[in-house]
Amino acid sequence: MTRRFLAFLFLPLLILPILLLPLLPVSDASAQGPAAPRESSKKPVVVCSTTQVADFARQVVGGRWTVKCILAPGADPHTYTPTPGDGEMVRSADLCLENGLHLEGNDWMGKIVHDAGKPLAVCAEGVPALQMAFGGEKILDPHAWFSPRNAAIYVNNVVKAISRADPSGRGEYEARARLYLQMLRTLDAWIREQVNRIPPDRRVLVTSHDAFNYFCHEYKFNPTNGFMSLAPVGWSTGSEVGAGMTPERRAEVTESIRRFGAAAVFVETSVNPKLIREIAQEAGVRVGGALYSDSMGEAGSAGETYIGMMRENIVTIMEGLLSGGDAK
């Protein structure tokens, strides 16, 4: 009995060194810091040229990709000059997306992507593009996203490009897109309901540059009496900061605003408002507020998403045209 008791007493002392042996390597490894993350867990990166394109991409990819955008909120794609940091961003990309239709002035996005050797998809591909006058010639209007129906084409193009790059996630991308497309249809119906409240004699939209032709074309009330879009600056905002507005052109614009009886004029968040405010004062017309045009709003603002910017634009247009605007 005594021998058995002594064996039982000393048995843990014999086993303890054996149990401690496998713990030693683990203790040494942990002292060197956490293990490096596995390369396979890194998300693919999609780099977008404009804020609208970036938002469409986010709606499609969810958390499966990292979405980056070259243009900051409020930046102007017509006059943007790429930076070395933009090149670094594109070189980190697995896929790049742009608006197309020459919105990216001097093809700055295409040049960056070409230099980096990355794939590029054009989101406006397949939209029924409108024409506009520029420099005495007819060109394609690049602001196609101002029709939610065109925005749906953008989204479908994003789904195709993302799915080609990551076929295993196609089901996820198509599922998210189906929900977002339904949201765009709801947005379109709401806009039509709102603009139908505007009397025909107030359906004149004067803005800083020709960004709203698709909006006015989409929401016409009948073939002969729809929104009329006027822009003092012209399609490229580069002329707004240079010598594009001659005294003769300025007088012509001022007179046209008076002639068409615009209830208000609107500035844009991505364009210097100084000129349009001066012209409004000369024409004796009030300023109806600021519209999101070539860029969405800052993070946390009411216009930080495509649907948000369109909603806020409609609210501003309705207030400006129905009440005559404000005195800002």
Second form
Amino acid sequence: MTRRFLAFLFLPLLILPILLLPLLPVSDASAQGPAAPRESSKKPVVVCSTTQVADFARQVVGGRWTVKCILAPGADPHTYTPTPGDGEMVRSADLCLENGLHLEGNDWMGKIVHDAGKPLAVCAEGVPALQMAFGGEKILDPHAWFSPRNAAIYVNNVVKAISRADPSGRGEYEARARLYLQMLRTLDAWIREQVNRIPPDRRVLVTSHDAFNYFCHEYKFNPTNGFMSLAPVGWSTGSEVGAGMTPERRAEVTESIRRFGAAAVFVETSVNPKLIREIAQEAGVRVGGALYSDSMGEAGSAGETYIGMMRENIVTIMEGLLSGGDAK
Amino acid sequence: MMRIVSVLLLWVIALGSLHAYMKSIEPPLSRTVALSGATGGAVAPAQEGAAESSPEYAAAGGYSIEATATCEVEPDPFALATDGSEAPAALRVQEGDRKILTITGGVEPGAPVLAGLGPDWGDREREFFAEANMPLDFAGRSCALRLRLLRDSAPLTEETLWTDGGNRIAGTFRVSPVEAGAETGERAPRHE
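Form predicted on its own done, so how does the form predicted together with its partner chain look?
Now the complete complex, all chains and molecules, led by this one.
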């Protein structure tokens, strides 16, 4: 009788841990915050407007978030029209990131994010933006990522936004960002070393549209044009102020190529190359190759990351300007 | 009376000449930035002044660390500054998470920067992490950062870090208790 009583008394002590066992991971996960690493389907989602912004986000979040990008590689952010699928993607997001400075033509990203009621962070915030004047209007150039030091500002803004959304992962995000910022520093030093091989008077960069102002400014291309882009099409391929191609701009660029002795002109992967090919023919120079500009490369290509895109651009520019000049 | 005045005058002239001579031989690069908050590791705004005028470590008879870059340094454009409270550093020395020295403004080439470590410092092996950032167009050129451990302003040991192809110098500086003179009281001439 006494033994049965004791067995009955202690039975719950044996059963209780077995009953509580499945509950333990649940309480653990809830303590880790919304973005802790869990099953992939439950990861928080960050939706980015452009491929560059998505790459910066991937470098910071690692495996803690799912990173989605609205623009496909090679797509043009100036003229993009969102699809219903994009709205769906944004509605599934915990956070949205955009370039800003009106890169997303007609504010398409801002509109769909606003409609979905999701938080939106602007990655170019705080960048010392270059100004361009068109017909009395001043426009801020949105292609700020073409300077690695501006890319560092993008990364800082991504870390801020992601850490705000998931404070428990801040240490992890900052650790990744610190390493990535060192990679950007190395990229910048490497670009300077490469560009230094081109004599200053041969640093003439002619591209399809005005995307390379920050690049020219940083690495001292186009000295006769105030270290700004030389392109037949304005800052946007769309129809905003100062955008698009005018006959005057086209004539000016053709004349500049002749006058300043550009060794080659370059097409862009996200812009129709027809116009720049015609200009090359008119000016009697060769096409030096295709540069990544508003969009990075396809997955698996050399330009699928920001660093890869910049590296490939430099390799193409060096080849085009040095060997192109010799061939002339 | 006249004799007394003459003696005083001679003394004034002699001391004045000595002072002027000391001023003239002081090297122009010895302009020193001294940090307050010598022992707590808290970062305080840098203040410029002569080395002997303000450092608290000297009064405390303690240890200090001196960093001298051979190139101009400026705030790092590739720093992580996420919360906005911390400006990017041009020159930084820290021990683990403890910030020993942070300079956010520019520093002239060759100008030593000092930070106090406190009087009871050299009791165990320590390792500092130091970094300095040159202007971006310095990439490819060689620059150095000399770190010296001082006690009562006298050097105990030193280490020189060099750029490695970029515009940044970063590395560690290890100091043992022997070098710091804590175990033997001897002062090691150089860090190996």
